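In structure tokens, one chain follows: the form predicted on its own.
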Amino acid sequence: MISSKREKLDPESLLELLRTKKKAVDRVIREHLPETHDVPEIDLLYKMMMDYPSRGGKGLRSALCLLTCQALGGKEESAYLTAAAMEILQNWVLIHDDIEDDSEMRRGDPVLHRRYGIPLTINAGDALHVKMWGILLQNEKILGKQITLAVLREFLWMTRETTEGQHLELSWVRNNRWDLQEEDYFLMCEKKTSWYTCTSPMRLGGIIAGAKEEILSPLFSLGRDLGIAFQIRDDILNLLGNEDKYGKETMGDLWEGKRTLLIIRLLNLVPETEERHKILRIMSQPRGQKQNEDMNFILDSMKKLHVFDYGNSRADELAKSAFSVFDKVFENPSNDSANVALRSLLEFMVNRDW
């Protein structure tokens, strides 16, 4: 785990800060999402659009945007619309992602399509996607045309990268590919996770603060490494975490046949034996054909070969690399308290146990 001797917020203070940021962003979301309609069917659509945004969560991405904006000398209020759009993006992506992965749980409750069916749920995700762009266009009143266009371009770039990463992962499952190496996983994570979890939230905050390119450019490598470290921790928590704290189905990655760093490492360590063939046979099966004992067999194999220790060490290496960049970019922050909070949040993200 990454630790730092630098000044940082204690866990409770950081969580309180996150709650405060999220409360402000949630207020903006509620102001911009429709609530009721006289036509019952459309009223249901509005309720479905508010479902995931109402389920809680930490609001990490919006907080990164707000804190980066502050640390680079911008006003938090000027980033509220963009931060709200980041949360909307997170939610419509998750709605579609849960369908594509045939997931069961999201933030402690059944996923949306288990409640309402796939067609209505896809449409609700589409409606949120459209609303995201509508919120971003309203930035023109606050930020002016030039910065608003820069924000829109960043969202387009982020969305393209994220969907390419999702396509990579889905294609591996569709084509039953198991000849993957660590670099394949890192590329997928860079696109699917890093861009919308770290890179673009921080770049958006910088863009709104008026940061120059010499500040914005290093955020590519900073966000890449942090995002991959974040995803590795998430993969570990998916298998070892407490479901009540984690908010998603534990061992869901095994049930869904995900190509994580952990399963890639396991397959690289297990020789051509019956054990390896059994692992591949289990992981290649559709979800409905897998059994609990299959999941436990793979989990035991990972523990036996210290796969989780390896995953944690790789996450630590990536986080260390990222923070070396962070300390150069934010060497002379415009807002010291925001800088401390931002670094504390990033450490929290790569060290979390939820």
Given for the second form:
There are 2 protein chains.
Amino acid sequence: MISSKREKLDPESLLELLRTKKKAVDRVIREHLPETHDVPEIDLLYKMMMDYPSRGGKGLRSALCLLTCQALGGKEESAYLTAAAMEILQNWVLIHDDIEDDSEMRRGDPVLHRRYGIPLTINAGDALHVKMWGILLQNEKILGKQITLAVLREFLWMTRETTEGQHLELSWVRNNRWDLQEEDYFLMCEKKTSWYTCTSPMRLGGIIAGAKEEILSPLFSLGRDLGIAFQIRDDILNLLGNEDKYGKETMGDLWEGKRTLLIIRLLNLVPETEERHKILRIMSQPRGQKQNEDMNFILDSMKKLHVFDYGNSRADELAKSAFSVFDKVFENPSNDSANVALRSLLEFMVNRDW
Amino acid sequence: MISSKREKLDPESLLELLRTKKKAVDRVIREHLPETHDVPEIDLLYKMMMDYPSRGGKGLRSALCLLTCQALGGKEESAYLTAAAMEILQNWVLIHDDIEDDSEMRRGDPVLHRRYGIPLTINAGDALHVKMWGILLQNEKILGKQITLAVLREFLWMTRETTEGQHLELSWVRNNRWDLQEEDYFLMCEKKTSWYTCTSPMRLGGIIAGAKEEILSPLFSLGRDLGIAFQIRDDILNLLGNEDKYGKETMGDLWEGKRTLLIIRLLNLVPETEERHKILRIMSQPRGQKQNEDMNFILDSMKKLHVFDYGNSRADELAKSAFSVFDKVFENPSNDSANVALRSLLEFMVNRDW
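Mind pulling up the form predicted in complex with a further copy of the same chain next to the form predicted on its own we just looked at?
Now the complete complex, all chains and molecules, led by this one.
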């Protein structure tokens, strides 16, 4: 756990703050999204687009964007559209990822393509992707042309990295690659998770607040480290978490054959024995051929070899390094209370249990 | 066929012109697309993104954008990036459509997901979609902020309509709907085809040339009618065309269960008999259960009832109405030779045999 003698929001107040921010961002999403159409089929498209955003995610990324903007002296309202687009980004990416990963559950309900089939769902993801750019173009009215274009460029960067990271992860599954090292995992996490979870939400807040390059640049390394720490905790929660609280299928990563730090660590620790072969055999099977007992076998191997402790300590190291950058960049915040909330949110993101 | 006493490019010269334009646009695409990456998996992502654009489409939409820009007094070069983005749009849409429609062939080769699997291919389509917005953001350097943003807004409109149209068509297949009338088909075509094939390519050329609203507005109806005429010819070519020349699977629309004007007309003509039941039974089967002889049975029914003549005459009517708008809008073109080429290209698009 990250310890800090700094002022910090208690969990209750932080959650209350998250709820307030999410409410404001959800209102902007609802203003832009629930179009209706006289043709019932097209009306269904808009219902599909609104489905994941209505399922009640935590809104961490949009809150991060809003709080960074405030901490750097910007107005919260000026970042609402951008924060809403961040949420829309996450949702279209999840719609497509759930197909690509053959997932079953998302935020406590069946994934979208299990409700509507793959063809309509790919297209609904595309339509939501388009809507993301549409919301960003609305920025012109409140931010002017210059910042609107700068925000668009940051989204471009972020979405390129996100698709590269997703490609990397999917390729490993497709090519049944298990000869991976921690550096491979870190690269994949940086691209797949860090950019859209930490780096760009914070940079976008900064861009909107008019922050200078000396503030915006260090956010690359800060975001990368925090994002990887966030993903490692997510990998752990996926295996050990409470399904009701976590909202995804428990052990989904094992069922889907995901390359996590935990499985890479396990394979690096287990010698060339029958156990190792069994683990590789199980993990290489398609989802439909895997058994519950196989999943428990791998989980037990991980526990036996203290893989979860290892993951937690790697996440702690990364978070520590990120917070040392944070404390330099935000040494003289323009808005103290926003700064305390921002730091508390980041700590929550890398220490959360849901 | 559209007859015209106006000056007109002969087919050879038009094809030569298309090749020249395509070469210029392809150069821009290659400048922006074939990124390489040290990580071999990510390198593959960029190869996948470049796959369809390298297969040699006709480049009709980008040529339409360039020629409209020139005819309205703009410089061809100022529309290169936008024309390249038009081609990229078509390619990411096709990558996803081919999965959604369970297609087999595209421009004479297997569709992308039959080479790389569905998960990687959905993601590559997303990455190409992102790249489209990226190319459009480059416009700032040559067109300035104002027009760059106007072009982005037109792309937004176009992509929204395209995804609505695709949703409509896919819904009909999913819900096995055959109670459709020509108006339903026309609405679907307008959204799925007209916008990205005619309306927006022409409007974009106009926006870049600095055309006024009295020029840009009539392009809505002109584009709609031409786009529907284009789609009707495409439906006919799909059933009667030469596979080598056309590049797609012959009778692919029947295998995929597409709702075309031809099948709607056929069902409106065939009374409630055994023949009608057989047609509905065949068309409602999933691709894998259909037989070659079933396809020929439907083709013969269509020929017997002159469905193709009907389709051609509907396309002619729509084209006629579009050209009467064209001749008013482009009465005093700023560039005569570009105007002749533009009109010749539009005639070719609704009269082509490949």
